[in-house]
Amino acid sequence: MIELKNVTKAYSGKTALDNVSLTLPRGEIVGLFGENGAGKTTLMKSILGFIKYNGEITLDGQPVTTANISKISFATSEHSFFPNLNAELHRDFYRHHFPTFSDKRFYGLMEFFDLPLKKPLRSFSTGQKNQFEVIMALSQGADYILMDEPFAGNDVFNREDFYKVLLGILEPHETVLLSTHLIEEVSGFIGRAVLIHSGQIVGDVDVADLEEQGTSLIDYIKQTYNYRADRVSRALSILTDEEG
């Protein structure tokens, strides 16, 4: 289990995470939702130890250190690979550093996304680079897989098919934390939704419970964020009046 207790982070005096407490048990698929700047990426980078923070984060009851960080993998649209190396050389590098690396997943997902093994990563399109990030995160052999907007530049068919493949390959002990704006697409894929706003957790719900209540995930998110259904009509009314 990954556990955050009272985690706070500020950049130049501006709070990015505000006293966040959260638990991520093994075997869950969790969606992390929030507007741009809500704190999603900061939360993930804090878990990984990429940035300093106040509070406590533990991994299976222990602080996150070089001794156990391999239990966590990270797929980010910022990209973390070596652009001059090809995919197969990346595989060799990961196999050297992660004994639990899965060749089966690597080659299977490379074939699924139809990515070349011998071309340098710099020649990949943005969508292909993001696909490769996901492949490496899933092949590392980690127990906790963090994905931060991993599907940018991918068409809807690739995304939908990938969700089905992922559900089919995840082991019971693996946890996925997925940050995305594609709420409706992932609503049938995730089991739990965590909502963050202005650095605070404002919602945490099982998707199955919402379904039993007859509430969709998107409606729950709109309610939690006090979404104004009239914002479009009000804007058009003001703009139309000004233009007239």
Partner chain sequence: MISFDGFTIEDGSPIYLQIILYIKRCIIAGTIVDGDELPSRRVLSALLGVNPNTIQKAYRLLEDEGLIQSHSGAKSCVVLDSRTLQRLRAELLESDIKNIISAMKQTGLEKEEVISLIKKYWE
Second form
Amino acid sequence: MIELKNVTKAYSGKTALDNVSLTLPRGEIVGLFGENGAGKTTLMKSILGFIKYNGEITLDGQPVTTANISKISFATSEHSFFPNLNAELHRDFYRHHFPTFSDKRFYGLMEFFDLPLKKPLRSFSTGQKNQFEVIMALSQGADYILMDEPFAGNDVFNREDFYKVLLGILEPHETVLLSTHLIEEVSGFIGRAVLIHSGQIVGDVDVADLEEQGTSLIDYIKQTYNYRADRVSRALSILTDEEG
Amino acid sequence: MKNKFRNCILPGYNYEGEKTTFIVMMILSGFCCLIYDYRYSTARNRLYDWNGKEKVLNVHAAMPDFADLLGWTLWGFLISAGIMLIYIGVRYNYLHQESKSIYLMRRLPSKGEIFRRCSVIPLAEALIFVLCWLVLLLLFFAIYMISTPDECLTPGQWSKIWEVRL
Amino acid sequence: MISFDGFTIEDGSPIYLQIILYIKRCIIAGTIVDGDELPSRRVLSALLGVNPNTIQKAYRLLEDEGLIQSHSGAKSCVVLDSRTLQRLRAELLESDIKNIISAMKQTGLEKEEVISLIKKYWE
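Requested next: the structure of the form predicted in complex with the partner chain (the form predicted alone having been shown above).
Okay, now the whole complex, with that chain kicking things off.
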């Protein structure tokens, strides 16, 4: 389990994470939702130890250090590969550093998505780069897979393919934390939804519970954000009144 | 040994630029040495007078100080060492360009990966330049002391080098 | 192995309920018979793009109703006898008819109007 306790991160003036407490048990598929700048990326980077923060983050009871960081993998829309290297050399590099690396998954997924093994990553399209990024995160052999907007730029068909493949290959002990804007799309795929707004956790719900209540994920999110459905029509009436 | 070397490589980094700089700076610095050679031989020749067809040593002539003859001619190596150190920064920057491979590097379970892969080779390159400088300094000094006729040598040459430096 | 080719996820009701309903309808239609094998939770979850917990819930409820039987390690199988089949038919029929009736009521129709409409459109 990954546990965050009272995690706060402030950049000059701005609070990116405000007293965030969260637990991610093994085996959950968690969607992380929030507007741009809400703190989703900061949250993930804090877990990974990329940035300093106040508070405590533990991985299976221990702080995150080089001793256990291989249990976490990371896929990001910014991409974290070496542009000049080809896919197979990446596999070699990962294999060298992460003994738990799964060749079976790597080659299987590369074939499924029809990605070339011998061409430099730089020559891939954005969609292919995203796919590769996620393939590496899945093949590392990590217990906790963090994905930060991994599908920015992929068309809907290969996104759907991806959710399905993911569901097929994930083992019961593997945990996924996925931040995305594509709420409706992932609502069937995730088991739990965490909402973050201005650095604070404002919602945390089991999708099954929402189903029992008869609320869709989008409705839950709108309710949590106090989204006013009449906002658009009110704005329009103000605008048209002014013009009229 | 091969493994240790492999651990210092930065994956995908285009080494050509760094390599070319190293070679070019080595050549330029080496070229500057030739200038010292020229200075030394010229100064040494001036110790002699021509008496018809024979060379005769002028025992009252003083050989210019080694430090003066050397001047800036070996600085090339030290400057080159500094330039190679800049490549530590270039390599680190490479991890942030186009794709943030820095995120992968920071997730590696072994310590010191980033430092090793960014610093070791440039440090080695800089060290090679420093060693060249040192070896040539000692070599030139040895030649100066041995080759210059004793009568024309002014004492205290070694300490004079360091006075200039400081 | 039971096929889910004809199954699409709709908005409006929980996915686990839709899965249960699909299986029940197939049973009534006869495309699923006693002894048929269900896909494993993981396979179905990947097939439909749906969280495994949802599949788990659907299978568990089907098992509670006595419609399927799980053997640890092996796949789940449908368990049917004629009595269960009849019960299912009755249940689904009742629920379908009730849905139609409430839809008709919403449009403001009277019972006699509905019956004459049914007679008209039966053929």
